[in-house]
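There is one chain below, alone, in structure tokens, taken in the form predicted alone.
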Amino acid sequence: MSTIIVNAGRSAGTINRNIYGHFAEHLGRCIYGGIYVGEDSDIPNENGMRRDVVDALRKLHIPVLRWPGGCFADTYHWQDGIGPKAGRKTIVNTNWGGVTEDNSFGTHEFMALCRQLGCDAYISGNVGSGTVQELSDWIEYCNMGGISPMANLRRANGQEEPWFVRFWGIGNEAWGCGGNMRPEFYADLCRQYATYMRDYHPDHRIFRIASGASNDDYRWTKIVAEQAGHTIDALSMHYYTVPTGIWNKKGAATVFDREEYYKTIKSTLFMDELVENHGRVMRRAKPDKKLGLVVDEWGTWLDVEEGTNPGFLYQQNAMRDAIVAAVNLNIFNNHCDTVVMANIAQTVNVLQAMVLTEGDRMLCTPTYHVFEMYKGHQDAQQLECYAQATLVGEGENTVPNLHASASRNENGEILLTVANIDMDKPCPIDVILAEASASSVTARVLCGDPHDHNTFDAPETVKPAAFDVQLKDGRLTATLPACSVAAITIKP
């Protein structure tokens, strides 16, 4: 039996709800066909947004949604996507599949989507091919409440009141698709752009997020923090879990062996080291200002499904992905003193998606269910959590069999989330509460073979079920199934 200790007397702080953020790029069928079908579609919709997708996403309590990219952001010119739709410019998405887009989904549609989801907007500005004036005007268009050229244009397009968009990204992957820049050059650009990103209301200050590092490029983080840290609030960081470690042959979503399964988990556990190190670098580089870390792209990046457009990044989503999601969310929870936002890539039909669509059909993925089970962590107090783990795996790819995090909400309820990574063996656990009491407990579990996934013909193959946890003398005991994620709610 493995012991899990939840110490309610020690905490790293509040788990920022924005850690449970999402990402929707103009990529493949994420926006068009996935989220947005247009007002004239036979698929039930509200202002063009698919009702089935929005209804499903609402249940996740999504706190913030990042848009329009991704690489697409640094080719996107926002004024092409406003005004009467018949007059909007047609563009070619040169980053993703070379498809033609009619710009029918633009700023107003994105803000309508955020309103339907009840979430905040996070807009990535165009630094790669745009201008300082263009991003400055976009912020004025969204946030200016008085009389100004951009505010007047917004009103002419049907939106009287400002949206007060808080989160703004100063480019995306400036080291790569966002301009192939050196960190010194980007730091100067970041300072320039940030200077003209105005606050238009004293109660609605914007949150400036610099384009940060890829993986373990700590030099990028150091230079941008040192040279531009006084102009921003946070730096981003991108890290994808690639099972094989080979970008041109990443591995399939539902066909993999034991070695590849454990290699995937070992790869995703590297996130803990990345968060720890980037946070340390920022603190040393800019000791006079607390900068947050925004992990605004993360998740599994796998080979596309056979027969689909390689530029659309459409992949299935199995129990292995659910374990990846659980581990990453546990990491972010436990580093809530550093991570202020995270955005899984991506929301619909792309990479590690929450939901998949095919025509008028929709399904929720195993990753969706993990986010739903974990939503109680949002804005809760993180609690120190220790899991006595044993090593499992194949060859060099050994990992701890347990991974956990815990929090306490304003009602005093403790949520313990734990993954049993072992793909073969169940794990009996003994949960000890320190400086806390328990009067009752409820739990759910998501489990299955690592390859199990939902299809349009069998959309509920993987879904949460009630989970038996025994409470006696203040201690909790249970047996976690192999390859499972459990959410245990403990009432005081």
Second form
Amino acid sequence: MSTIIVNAGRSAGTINRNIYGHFAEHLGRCIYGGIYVGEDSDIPNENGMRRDVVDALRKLHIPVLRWPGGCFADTYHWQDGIGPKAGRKTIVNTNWGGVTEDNSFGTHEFMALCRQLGCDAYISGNVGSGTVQELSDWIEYCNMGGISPMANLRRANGQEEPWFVRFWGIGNEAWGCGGNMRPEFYADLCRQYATYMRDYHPDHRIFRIASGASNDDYRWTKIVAEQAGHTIDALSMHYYTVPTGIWNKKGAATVFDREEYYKTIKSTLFMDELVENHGRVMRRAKPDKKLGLVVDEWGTWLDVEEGTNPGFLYQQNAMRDAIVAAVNLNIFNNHCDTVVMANIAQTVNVLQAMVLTEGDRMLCTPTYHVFEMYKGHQDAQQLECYAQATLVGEGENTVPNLHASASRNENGEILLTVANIDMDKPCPIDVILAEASASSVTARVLCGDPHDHNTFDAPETVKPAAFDVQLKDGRLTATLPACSVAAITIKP
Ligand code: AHR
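Just the form predicted alone so far, so send over the form predicted in complex with ligand AHR.
To see the whole picture, the full complex is given below, headed by that same chain.
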């Protein structure tokens, strides 16, 4: 029996709902085909957005969506994607497969998508190949309410009211596809761009997010925070879980052995150290200002499915991915004093996706179900949570068998989310609540073999089921199945 203690008397703060954010890039079939099919498509749609996909995503209560990239952002010129569609420029997506795109999905379509999903927009500006003027104009186009050249242009394109987009990224991966810059050079550029990123309304101040580090590049974080920290609100950080750790042979989504399973979990647990260290570096580098950490790309990056375009990053998604999602979300919850936003890569058909599509068919992945089961953490108060774990694993890849986080919402309900990482053994748990009481409990569990996944012919192989939790004398007991994620809601 493993004990889990939820201490309602101690909290790291409020879990920013934006930790449950998403990312949709012009990459492969994420936007085109996956989300946007155009108004003339035979696939049922609203404003060109697939109804099936939007309906599924709405159930996740997505708080914020990052767009248009990724690497694509630093090649994107937003004025190519506005105005009558017939007149829009056809461009080549030089980062992802060299395919041409007709720019039929631009700023207005993205804002329509956010409205349909009920989420905030997070736009990544082009610093790598754009200009200060271009990004400044984009913000004016989106956020200026009065008379101005860009506000007038927006109105001429059919949008009377400003959208007041709050979240703006100052480039993406400036150390790589965003310009191969040194941190000192980027810090200067960031200051320059940030200067002309104007607030157009005192009640709608924008939130400036600098392009941050890759993995454990703490030097990048230190220099950008020290030299440009006064001009921004947050720094980003990207970290992907690559099962083998080898970029040209990352490992398949549904075929892997025990060693690779535990290696994947071990490498995903590294996120905890990264968040902790980047947070510490930011605080030391800029002690006079609280900068947030935005993990705006995370998730599994696996080999593409056989027969698919290598530039499209299309991968299946199994129970192993569900464990990865659960662990990362627990880490972000528990570091809610540092992480102000996170955006899993990517929403549809790319990397660790929520939904996959094939023609007019769609399925929800195991990762989708984890996001759905965890959505109650959004804007809730994080509670200290300790799970008494034992080590499991294979060879040098040993990891704790349990990983958990907890929060309390405004109604006083506690949500405890816990993953049993052990791929073979169930784990009996005994949950002790400190400084809280329980009158009733409901729970759901997602479980299966780590390789289990949903297909278009069997889309419900992995889905949540009711989970039996006993409540006696204020203590909860249950048995977590092997390789499972449970969400336990406790009423006061
Ligand atoms: O998410 C795929 C790519 O990964 C993004 O475009 C880029 O920012 C990162 O390298």
